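Take a look at this single chain, the form predicted alone, given in C-alpha cells.
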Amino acid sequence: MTTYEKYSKYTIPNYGERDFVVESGKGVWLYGADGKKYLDFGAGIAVLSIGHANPRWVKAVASQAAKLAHCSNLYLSKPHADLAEKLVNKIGAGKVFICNSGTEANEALIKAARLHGAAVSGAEGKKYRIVTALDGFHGRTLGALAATAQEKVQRGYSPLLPGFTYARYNDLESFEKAMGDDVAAVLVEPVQGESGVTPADAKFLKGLKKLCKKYNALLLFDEVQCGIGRSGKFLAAQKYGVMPDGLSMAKGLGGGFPIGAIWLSRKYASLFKPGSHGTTFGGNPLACSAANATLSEIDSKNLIKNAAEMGERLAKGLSNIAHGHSEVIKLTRGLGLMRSVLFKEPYSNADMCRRLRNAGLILIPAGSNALRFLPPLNVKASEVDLALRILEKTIKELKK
C-alpha cells in the first residue's frame, strides 16, 4: 500500500485531497518521493526559519533527545531556563510562558485577557471582551476559533465563546467604535498571515495603543507567523515602533519542532498564578534545545539582516513581475521574508500553486486568491531569483 493510499484509508480527511509525499529535506530544498528537488518557499508555513536539516539544529536535538526529551513542568530544566531568558532578551522587560504551539499560545492570551479584565474590574464577567479583527486568524480551538473572524473558519462549530467583537483591520474608527468599558484587550496580528499577507498601517497601531491604554485594556499582538526574525526585525512589533503588552510566537521560534510561547510585559507578568494555567509537554527540554538552536543560528548567522534584504529582493522582484503581468497579478504587499501576490480572476492561486510545485517551486495559497512567499532566513540571493524566475516563467506558459 502506497503512502497516498495510507493517508486515504487511515487518516481522518480534515486536509483536502492531498497527492504529494515528501521524504526528505536540505536547507532551501524539500526532496519529494518522485525523486525531484523542489525549492520550498513555504518553509512548512513560515515554521523552518532556518530551513531543513540545519546542523546546529540536529545536533541540538539529538544530542537532548539522547539526555532527558521530557521531564514535566514539576521540575526544572536549563534549556527552559535558557530559552525564557533569551526571548525576554530580545523582546523586553516580562515573563514568558512557554507551550505547544501558535493555538496555545493565543488561547493563554486570551485568558491573560479575561484575569486582566477580572483584575481590574473587581469581579469576573464585567470586564471581559476581546476585540479582534476581520479576516484575522488566530487558531482553531474553540476559544481561538471564536477570535478568528473568519465565517470559513467558523462555521459549523457554533455556539462560540461569548465575548469576542470584531472590527475591520487598518480601520481605527472602526476598533474605536467596537470599545467600551467592559473590554479587556484587542488582539490583532501586526501582518495579517492567512488571508493573504496584509501589513498593518503603522499608524492603525499606534491608534490601538492609545485606545488600550484609554480603556484600560491590553494590547495583544499575534506573532505567530509574522515574528522570530521574519518582518525584518526579531518581531514585527518592533518593526513598527509599537510594543504590546503581550504577544504569542510559534512556528519559526522552534525551527521545526513544536513549540509555542507569549511573552507579557512586565507590569502583567503576575496575572498568572500557580495553578491558574498549565501544560503537559510545553516547555519539554528537546523541544526548548530545539528553540535555543534556531535562536542561536540566527544570531551567529546574522539572520535577521539577511531576511530584511532578501524581503527587499524578493519584494522588488515580485513587484516588477507584477507590473509586466498585470493581467494576471492583481498586486503583491508583505513585510521582509513574509510576501503574497493576489491573482486576478481567473486566475486561481490553487492552480496557480499547482503549476508553479510541477515547475520545482513551493509555495502556500492564502485568501481567497493569494500565495505567500515564506522562505527560510537563510535564503540566499540566488535562490530568491530562482524563485521568481520559476513564477516568471510558469506565468507566460499560463498565458500562451
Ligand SMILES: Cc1ncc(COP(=O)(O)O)c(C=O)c1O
Second form
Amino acid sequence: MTTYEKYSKYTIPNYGERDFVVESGKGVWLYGADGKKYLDFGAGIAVLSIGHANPRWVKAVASQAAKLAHCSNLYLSKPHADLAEKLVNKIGAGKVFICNSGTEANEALIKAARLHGAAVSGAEGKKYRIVTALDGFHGRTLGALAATAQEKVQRGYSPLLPGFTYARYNDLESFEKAMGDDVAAVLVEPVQGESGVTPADAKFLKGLKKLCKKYNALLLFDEVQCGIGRSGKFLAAQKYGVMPDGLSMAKGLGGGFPIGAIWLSRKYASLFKPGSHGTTFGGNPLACSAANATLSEIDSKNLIKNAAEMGERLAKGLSNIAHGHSEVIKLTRGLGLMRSVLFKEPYSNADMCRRLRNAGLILIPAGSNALRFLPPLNVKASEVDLALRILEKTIKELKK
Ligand SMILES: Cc1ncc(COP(=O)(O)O)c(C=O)c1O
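Now show me the form predicted in complex with this ligand; what you just gave was the form predicted alone.
Now the full complex is given, and it begins with the chain already shown.
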C-alpha cells in the first residue's frame, strides 16, 4: 500500500483529502516523495522558525534524546528551568507554564481567567466571561473552541463551554459593548492568523488594555502563531508596545518539536496553586531542549532582525505584484514574516495553492480566500525573491 492508501484506510478523515507526500527538509527547502524540491514558505504553519533540520536543533534534540527524553513533573530538569528563564527574560517579569501545543496553552489562559475572576469577585461563577474576537482562532479543545468565534470550526460541538462573548476585531466600540463587571478576561490574537493574517491596530490593543483595567479583567494575547520573532520582535505585543497580563505561545517555539507555553505577568503568576493545573508531557527535557536550541539559534543569528528585514522585502514584493495584478489579488497585508494575499473571485486560494506548489512554492491557505506566507525566520533575500518570482509567474500563466 502507498502512503496515500494507508492514510485513506487507517486515519480518521478529519483533515479532508490530501495527496502530497513529504520526505525530508533542509533549511527553507522541503523535499517531496515525488523527488522534487519545494520552497517552503508555510514552514509547517509557522512552526519551523529556524528551518528544517537546523544543525544546532538536530544536535540538541539527538543528544538530549540519548541522555534523558522524559521525566515526570514530580522532578526538575535543567532544560525546563533554562527555557523558563529564557522566556521570562525575553518577555518580562512573570512566570511561565510549559505545555504541549497552542490549544493547550490557551486552555491554561482560560483557566487563569477563571481563577482571576473567582479571586477578585470572591466566588466561582460570578466573574468568568471571556470576550474574544470574531474570526479569531484559538484551538480545537472545547475551551479553546468556545473562544474561537468561527461557526465553521464550532459546528457540531454544541453545547459549547459557556462564558464566551464575541466582539468585532479592531473595533473597540464592539468590545466596549461586550464588557461588564462579570468579564474575567479579553483574549485576542495581536495578528489574526487563520482567518487570513489581519494585524490589529495599535489603537485597538491599547484601548483593550484600558478596558481591561476598567473592568478588572485580564488582557490575554494569543501569540501562538505571531509570537517567537515572526512579527519582527520576539512578541507581537512588543511590536505594538502593549503588554498583556498573560499570553500563549507554541508553534515557532519548538522549531518543529511539539511544545506550548503561557506567560503570566508577575501580578498574576501565582493564580495557579499546586494541584490546580498540570500535564504529563509539558516541560519534558526533550521538548525543552528543542525550544532552547531554537531560541539560541534565533538569538545567535540575529533572526528577529532578519525577520523584520525579510518581512519588509516580502511586503514590498507582494504589494508590487498585487498592484500589477489587481484583477487577481484583492489585497496583501501582514506584519514581519506573517503575510497574506487575498484573491479576488473567481480565483481561489485552494486552486492557487495547488498551482504554486506545482511551480515549487508552498504556501498555506487561510480565511475565506487567502494564502499565507510564513517562511522560517532565517529565510534569505534570494529565497524571498524566488518566492515572489514564482508567485508572479504563476499568476501570469493563470491569466493567459
Ligand atoms: C493563534 C492560534 N492559536 C491557537 C492555535 C492552536 O494551536 P495548536 O494547533 O498547536 O493546538 C493556532 C493554530 O493554528 C493558532 O494559530
